[in-house]
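Listed next as structure tokens is one chain, alone, in the form predicted alone.
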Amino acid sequence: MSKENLLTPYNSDNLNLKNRVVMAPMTRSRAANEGNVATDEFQGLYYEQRASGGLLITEGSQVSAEAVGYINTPGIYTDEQVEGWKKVTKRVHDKGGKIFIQLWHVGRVSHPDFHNGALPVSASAINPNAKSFTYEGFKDTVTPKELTIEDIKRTVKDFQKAGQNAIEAGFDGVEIHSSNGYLFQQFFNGCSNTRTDEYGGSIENRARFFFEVLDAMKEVIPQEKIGARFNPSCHGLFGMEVDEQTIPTFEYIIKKLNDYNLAYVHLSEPFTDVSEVPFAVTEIAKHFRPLYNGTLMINTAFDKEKGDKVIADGLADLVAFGKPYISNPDLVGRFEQDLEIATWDENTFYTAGKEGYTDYPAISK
């Protein structure tokens, strides 16, 4: 076996760590305050916690109003919250850390509440039939309006500033959120995507919007401070299904990237079973490793015995971690000194206040 493994330093063109262990995006919904900035009280002392990971990446910070879709989540897109977020980059690097910020625009995945009863947006207006976190509580969701080509465009030049903010703000770099069954997924996948323009119906039509969305940002921020999260066998989660051409795009997006110079590519194992679903792929790092030859960063359901595994088999170069992040802001001194991990409380996930955000004690030394 290698001996490289999460606790040895990571050293690429563009990325330098202490180690491989990296924080993964987690919505935390502590942005409670007017204008959704984050705060150094709050996300200041949370992600100071934890930076002793080789990389973290905040929770999703949406990068405009329309983007909204959960109670209590950062911004990046007014001067107030670049100023939050400013406080909280500093204590990370004061603390020896790097820290990139989530870009996030969730689409249909929100609620009218949200956005003065206007609909919300996505590739094709169909209701992805789930439910919508609101100040009222859950909501069902509603058929959002289709995206205009010129709606894109606007949307395009959100994410281009929200990069530009990202770095005004002291990040060392931004991660494009292309998952979970938010709006660049909904323009990948069939199931939320029935357009017949030029943002529809072939695989190179429905990445075309994330390609100009990343071409638009190297514009105005190095390219190399640029990561990407997608989540290929994304199946049952807000209204994505897998068919016969969800992996075929994945592997067609993956292997476009190569001709970038991005800080890495974030894919996510199958949050479910999908062991039974026609045409989802099992082993994404295992499947996708051979067709990227950037840095490859994995995450979903990893312990430290897995995480050094899938490193050590040459599948991944990173490994991200959530859950245990969350209840063990020393995670990596308790990987290098072998200490229990704490469990973490799921009733304080997305609740008010520090009980379950920055109260879980560090133990290691």
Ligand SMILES: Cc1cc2nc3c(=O)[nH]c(=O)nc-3n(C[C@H](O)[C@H](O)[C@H](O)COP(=O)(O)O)c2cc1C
Second form
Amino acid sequence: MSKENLLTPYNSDNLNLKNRVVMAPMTRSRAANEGNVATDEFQGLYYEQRASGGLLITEGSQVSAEAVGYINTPGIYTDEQVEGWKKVTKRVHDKGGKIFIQLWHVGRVSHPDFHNGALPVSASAINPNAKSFTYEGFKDTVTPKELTIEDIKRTVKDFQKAGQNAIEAGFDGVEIHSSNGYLFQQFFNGCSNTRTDEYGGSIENRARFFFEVLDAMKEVIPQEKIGARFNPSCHGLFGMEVDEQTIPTFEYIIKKLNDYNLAYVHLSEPFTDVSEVPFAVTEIAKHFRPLYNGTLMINTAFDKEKGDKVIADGLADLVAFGKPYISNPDLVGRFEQDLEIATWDENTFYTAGKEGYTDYPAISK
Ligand SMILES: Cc1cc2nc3c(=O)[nH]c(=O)nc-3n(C[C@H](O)[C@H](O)[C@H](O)COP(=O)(O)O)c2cc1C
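If the one shown is the form predicted alone, what is the structure of the form predicted together with this ligand?
Time for the whole complex; same chain goes first.
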């Protein structure tokens, strides 16, 4: 047992944080409608209010127009978007905070409505049979277009450019969103990747696109400023399924990340009960901690007690809080002073306006 807990500073060669409480990336659908731009008024205030966290990770932010799959989610590929984010990073830095941007491509979890009628893209032409939230409400997803090799190379470049943009916008780093059933995981998992070229079949092939992005990213950003997020036992979300190859695929990826010098690897415990799902791992931190030598961040359903314990047990270095951060902008202050944790209102997770966004009060002194 170590004596560290959530409130102890974290210092590694790559990351110096005032505490180990991280704000998990969360889509809130409040970007300006025109141009998917983050604004001072919305995202600026929202992240500033939460700047006492050791590290903030923004909501998923698209790396290209093709990467979009939700309404009013911010991007990081146009000049206007970069200018918008500059105001946000400044406000967080002025409050002594640190902020990474989550770089996102939804792949097949999208709808032709977002692409002037064109098909969303994925590893293979397999419909996730999910719902896409469009400007006209929920619609059924469609069978996506399989990315050609040329398309894949272009997408690698999109991520690289978005990484460059992120640094220009003042972010302390980027998190690659290789989680939760979106494009990278569509390559990792057999249920969504039936390719027979060098991006499909073997574990190494299914991980290739991710590592190509990582390698391209580290040409333009120091790798100490890059993190990556995974949800290995993601099952039932956007058509994702765990099979016998899934966990070995993540073991391969996470072990291989020891050859890099990343800011951190961010893992989620399962979002749902997977105790009955064959081949799923139910305790992610326990399973993967021994495989990775660098900074490990863990997430999902933590509170102060569980967070302190996972750190003290040596199973993770940092803990990311999602929903508690929505309704407790001063989550760190509340942990410090043992104050009550306010509950969040699911009805305002993705609605427009400030209600349920920047109107949760801070109560700590
Ligand atoms: C409103 C909402 C939006 C989310 N958006 C994202 C996102 O953009 N990117 C991501 O990786 N995870 C996203 N998640 C997942 C969270 O980061 C986190 O993994 C999940 O909420 C579990 O953590 P918690 O139990 O602390 O809430 C979202 C979750 C919520 C509740």
